[in-house]
Amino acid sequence: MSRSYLFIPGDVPRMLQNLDVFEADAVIIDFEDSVAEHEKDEARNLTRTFLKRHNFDTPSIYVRINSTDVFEHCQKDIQALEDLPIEGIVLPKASLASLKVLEKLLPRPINIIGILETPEVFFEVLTLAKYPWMKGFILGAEDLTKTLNISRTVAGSELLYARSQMIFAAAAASIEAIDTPYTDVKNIPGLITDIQTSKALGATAKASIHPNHVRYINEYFTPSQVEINEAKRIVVMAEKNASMRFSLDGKMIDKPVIERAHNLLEKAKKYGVL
């Protein structure tokens, strides 16, 4: 599981040579939306070359991908992939039709970030949820809300329910829920709201579109030294008490309790706060 997750372009050479020192947990190398239409072969041809020569244990390489819309492209992203280094695919336009369609397409079985960018996607998010190669969600609110013809706010009180949905329905197939991206790259503080109202709902993480966002993303996304203390002394009574329910300063703790405990300190210790 990862904090931060960094779309850059593929067409870019200095993005590549220098996407491990960007601090963030994954990147996602472009081949889409960042990429113009004359330039995609030169982004497949660059990352190819690139990834071929480098192998990396953090940051986790994931690639962007065109659209199953768009045959050719998506077809020659795939070809051009193929023995490469990657941990995954991130898939625009994500929907059952459209998996159906990549399956055909790729040699072999791989790790799938399906983004949530059509109305029509959360009528059947759940089913895609629990698709065996389905390790997560990324929220693609700029074209949702652009469909929906409604404005993106700094409240993000329109996301509300497209959040909700995305994060509910990755809980439940214990896949990872990526927030959108903030796309406002000099507001910090309207930055660091959408972080806190992302995190608040459920989401496990977070994509961004600047290298300057990752280490705020990074610092709200990991274990706080105050929750780091309130889950030790957890799982201490837990352990002392030989018991999954008991009172903690005069509130009852029962397993699910106990359980998220344990799991925000596996997460601090491979954050490095622990």
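Everything numeric here is computed off the predicted structure, so don't read it as measured data. Numbering follows the first chain given and starts at 1. Only the largest set of C-alpha atoms that superpose within 1.5 Å between the two forms is called the rigid core. What changes on going to the form predicted in complex with its partner chain:
- With the core held fixed, the Cα of residue 243 is displaced between these two forms by 2 Å or more.
- After superposing the rigid core, the Cα of residue 14 is displaced by less than 2 Å between these two forms.
- With a cut-off of 2 Å and the rigid core superposed, residue 259 has a Cα displacement that reaches or exceeds the cut-off between these two forms.
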Second form
Amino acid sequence: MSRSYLFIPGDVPRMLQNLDVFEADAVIIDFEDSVAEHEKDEARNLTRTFLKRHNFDTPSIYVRINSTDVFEHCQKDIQALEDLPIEGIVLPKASLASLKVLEKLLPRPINIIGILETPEVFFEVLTLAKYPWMKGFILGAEDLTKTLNISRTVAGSELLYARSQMIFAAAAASIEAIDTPYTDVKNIPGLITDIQTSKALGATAKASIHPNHVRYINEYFTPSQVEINEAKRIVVMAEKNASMRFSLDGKMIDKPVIERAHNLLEKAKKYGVL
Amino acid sequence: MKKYTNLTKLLNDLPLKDGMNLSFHHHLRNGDGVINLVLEQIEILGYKDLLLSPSAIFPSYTGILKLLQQDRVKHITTNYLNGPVANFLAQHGKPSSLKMQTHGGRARAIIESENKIDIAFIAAPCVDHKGRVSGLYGPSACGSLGYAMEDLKHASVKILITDHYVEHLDDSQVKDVDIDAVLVLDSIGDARGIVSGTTTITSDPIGVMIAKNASKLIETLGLIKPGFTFQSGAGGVSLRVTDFLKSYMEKHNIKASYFSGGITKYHVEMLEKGLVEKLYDVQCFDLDAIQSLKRNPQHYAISANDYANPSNPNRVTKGLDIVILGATEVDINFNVNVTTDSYNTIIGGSGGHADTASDAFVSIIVSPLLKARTSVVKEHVNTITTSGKHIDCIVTERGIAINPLRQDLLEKLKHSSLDIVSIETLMERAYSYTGVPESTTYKGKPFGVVEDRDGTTIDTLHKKE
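I've shown you the form predicted alone. Could you give me the structure of the form predicted in complex with its partner chain?
The complete assembly is shown below, putting the previous chain first.
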């Protein structure tokens, strides 16, 4: 139930040292794209040493490993993470085939967040969502748009299909749908538009590649007072109606709506606004 | 007032002698050409046992270094220094070589004849035939001349040195002063070094977190209310706090009474948006501030005396509600060091640090708790620049410590969601990353003192070993 997932490079001591001060609900320590080929070992060693010494209640710690396409790195990444207190791993270029490779490397079940960043994955996304260790998806829009040879826009219409596919599959499997990072780091109005778009489509959280984006993501993914009040009314009415089906302000309320209201209040409580 | 166009001729006419106290100001910052020109001639003329009183010493002030190397400087009084002169003093300083004052303390000492200036050599961006002077015009415009004004009023001999001599100047920044001479030169400085152009709001994530915490603290303490007064430095984090305040003031339709100190384009923007009534400017940090001082009657150039002289009951700092300041080190007694690093290298000095911290209703230090691999909060600071009794809050990315002397603030914060901890806890949080530092400093022989604004010595400066 995290709102924000912040990527930080695994080979930068200053970022690791401060991973708990950026107010991200979850931090993804990166071994993949932000770490140069010759720094991969450094990132593994540094992260391992750091997490052996420092244990965090918050934020939740994930590590983005290298994809199974680069098997040697992927294998070394998994080995480096053994017995570290992490919440799970983030798998780039997620696919059913990559999960099969990963299963053989992992010594035990672990939470996985898959990055959807290839066109092919959208043809198997529901099956992937229902994979038992899968806890969420992140949309990898940069790689995806690169493969499609299209540009990203502020309106984000080019991502509508991919975002919706991810969100539908995640919702069907009750896992997290984490929207893609916004990469125009200094464009805060653009970031806000992007957050609003993803939230409106049903994303449950958003990833970021810059700590300065986290507070905006948290703000928009925290239930608003209007949403909280509405949820409270639904829950109160539900307690009074044994049928779990009733009308409120002329709108039909049934079980999924009541469950959503409960979830929203739980989220509001978790983030200190209830 | 006699007019000269030749420095040597001017110096020949002055009552120069060994042991004289010569003063300069630092408004032209690292672009100042006057101090080096004058001291190079003094060197040629062979004077010795000199007392020098520049308001600050920047790395480009190598004229001082040459005299130091020849052992012809007996003593330096200044408010801030770094670079080669600072390094030389820390390595070779003799007893009583250096006194470091505050901006307000310097003005007080000059006015009260504690520091008697024999000759003030004042870089003056614009001068007219009657000796009226302004920092607003000419190729070396620097804006306010706040730190030069007491020198011009109280020195025995007052010399203006300009590269922009005009027939008539309407708006002199220094009034009722009899200037002894004006020297007109082709150039008194390098404009590129006069305004730094580096006054930008930080976007460093840690700096942003610290500024956010400081802003929340100010909000929670209820300090942002109509007519409040505020000062922040030109550092990136301080400016980010100012930016957060701006958003809050716009949202809640609050107008401040005045901002003071060093002024930047961000302060000017708030004046022009009607978010603050007045700017009291002792030093312009950028071109926007200089332009604003020219055109906006609510933007006032003030002297160091009016700004922070502790003996002046009407000083601006006395009315401050909030001041945001930086720190190199803070100790568990809230003492702050902005003067030396842990190897006794002189890296700055008080400037207005102690002046504003002493006077403001709430003084707030903003600093990363961890700088590189060391903790900013430690058991003892290497040098006390500002006494802990004047520091109220330490705001870091890993928590906020409130001075136990300020029970009123602690009471107001009792139910806040801010991460308020003891200063010892802040130190322990830092040490959990850095380990407990070994005491690395061997203190060599003392060569200077840090003076509080009232003239009392608060710490001693030691040679590097």
